[in-house]
Amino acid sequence: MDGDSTRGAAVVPPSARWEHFAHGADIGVRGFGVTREQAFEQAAVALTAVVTEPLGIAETGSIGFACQAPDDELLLVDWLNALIYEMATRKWVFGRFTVRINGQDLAARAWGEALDGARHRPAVEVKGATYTALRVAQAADGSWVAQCVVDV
């Protein structure tokens, strides 16, 4: 699945997108955005897309998140691992995210619903975000990228 497809255009502005990248037996998730926050949001959409189609997730509820880390890369890993934990323990999937970052403090909200195996048809279970290919950076044009490999 690739965030560049037309199915994602109705939900996010053209400047924000996500994609997957190959990495051995695991998979990389990458988010792009005009802001660091938007790149983190799109990385979360890419994480969901490893499991199921994000646009097929209803917003029946939301969960708040708070993370803190000494740098952007560790903050990304903590954020994605917090999502993975909630997906595993609550048996939920999330399709929409808002992220606010103040210094190295992240506050976020994820909207989604209980996992329905028949409807969501989960492809794999994500076990955790890793430090492999970990990168949060601002490009010369001012846009942001947030990426890492997730263990499946």
The other form holds:
Amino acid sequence: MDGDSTRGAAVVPPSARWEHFAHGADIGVRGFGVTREQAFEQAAVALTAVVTEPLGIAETGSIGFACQAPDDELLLVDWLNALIYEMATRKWVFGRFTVRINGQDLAARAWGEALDGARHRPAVEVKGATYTALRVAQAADGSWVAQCVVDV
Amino acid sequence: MDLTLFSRNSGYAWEISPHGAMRVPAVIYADESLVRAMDHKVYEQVCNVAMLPGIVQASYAMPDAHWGYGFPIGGVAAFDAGEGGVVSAGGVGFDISCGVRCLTTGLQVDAVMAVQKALADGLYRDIPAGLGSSGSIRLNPAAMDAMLSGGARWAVEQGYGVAADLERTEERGRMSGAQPECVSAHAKQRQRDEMGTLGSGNHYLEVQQIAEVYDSDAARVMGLREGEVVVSIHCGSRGLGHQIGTEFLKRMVMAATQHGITLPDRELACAPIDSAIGREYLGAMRAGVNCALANRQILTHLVRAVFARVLPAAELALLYDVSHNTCKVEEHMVAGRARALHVHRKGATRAFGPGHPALPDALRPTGQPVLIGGSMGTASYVLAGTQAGEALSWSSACHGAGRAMSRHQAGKIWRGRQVIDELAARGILIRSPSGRGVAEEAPGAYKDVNAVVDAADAAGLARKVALLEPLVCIKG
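Can you swap the form predicted on its own for the form predicted together with the partner chain?
In what comes next, the whole complex appears, and the chain from above leads the way.
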């Protein structure tokens, strides 16, 4: 599965997108963006898409996140795990994200709604983001990729 | 995989000599076709595990090995605390103590098939499954800690099951050394309404027929008769275990340098057993084991209630409960000397041989039941541990078929409705809240479980006892 981020298109340039990649037992999530923050946002959309169709999620509320880690890669895993925790404990799904990174600190907001089994038809529960195939990197053209495998 | 990377010790043991930073050899147990089909990542990961401090004898991979997280799934490794050995959060995995339990029913297939739909509907209604499902149990902080200390024993004390169930559960239903105080508030919060839930992914509850018996003596001891029906439950420690894994993985990665550990892969995050974080993880991980044992015990109670309504003649007795994502302290013989080792099994089943003192009296003559899950529409197996397994793999065997393709690929090939209809035409009823989940778990997405089990049997890791085929499958 892959897709452009049409939701929030007013603030996300066309180069921001996400995709899934294959892992033997599980699934990889990968976000691309002009900035590191956009790549993190798109990786979060890819995470949601493991569970349900991101475009089918209404925005009835939002929650804020704050994460801290010593490098970009650990920060990505922390960010995705923070989302997984909120999805599990609030029983919500999120379709749109904004991320700001300042040094080792990440501040983010996620918009979404309570999980509706009949409408969202969730495919699978995500147990955690892992360090497998973990990569946060800037390409020669200046764009960013943020990816890891998630355990389902 | 390239077979020239190995020396073949026997027909089913493929050894990789120590090279680079490897401290011990690595050994994969499989037949030639399974080894050829394995991802090269298995080779890398089984070698990486061999680099960890304090590893004893060898790094092993079972016939169902596939690319995992740090450890291959199907990986087994033992560490000696006295030699700087480590405990690895990645070597246990996110779903701590994920496992399988199997219940005999005493029912003939015909009796079950006469009410197959009512049974499938009843189980689907009463067993919470899939993302967003909740159990009916809410634990306050004191009850949560009692559950984390008591495991299945706690569940039985609360009325979920009978004392006889505990005798047929690893650790007699309670993992000692659990420290609920080492489990974070986040992990406990994540488990708040997940007791007695099946989860999703490859977790399932199946009603199965005993299609064939290979070892009649062992089958008789285990209460398995051809043509009768059993129930198998595959799930783990739910959100609590996932959160413990997540948190300690990060802490162990960040602490590795201060412990002087060079990680060949961050996912191999580990800490010395004899360190503050190592002890803390073991206390939390053992609490996670108890959570899984309690969860499967509660699910057993729910299953019994459905059978009591639909098939009152059923007598659901626990054959055995195995965990396949664990780290346990066990005594093993090393060069003729008994040593206490921390044995990690990531996607591998303990398989103690006949006579082992950890087994209940009734099962001691046969060896430990080894429960191998297939997937919807494919066979499952009951095996028994062997004496030979002690020297081969720290008494360990495979745990399932292992995926042949990713979820991503499977989702492109199959549709949930199509899989459900095809299985229904074969007499197998699937109940699941998620069509996409069913598609991603399609039988064709898994390796041939028969080949995996045959290789485990031929390698001497465990011996085949009975073949189980699905009649009803509840998927999360």
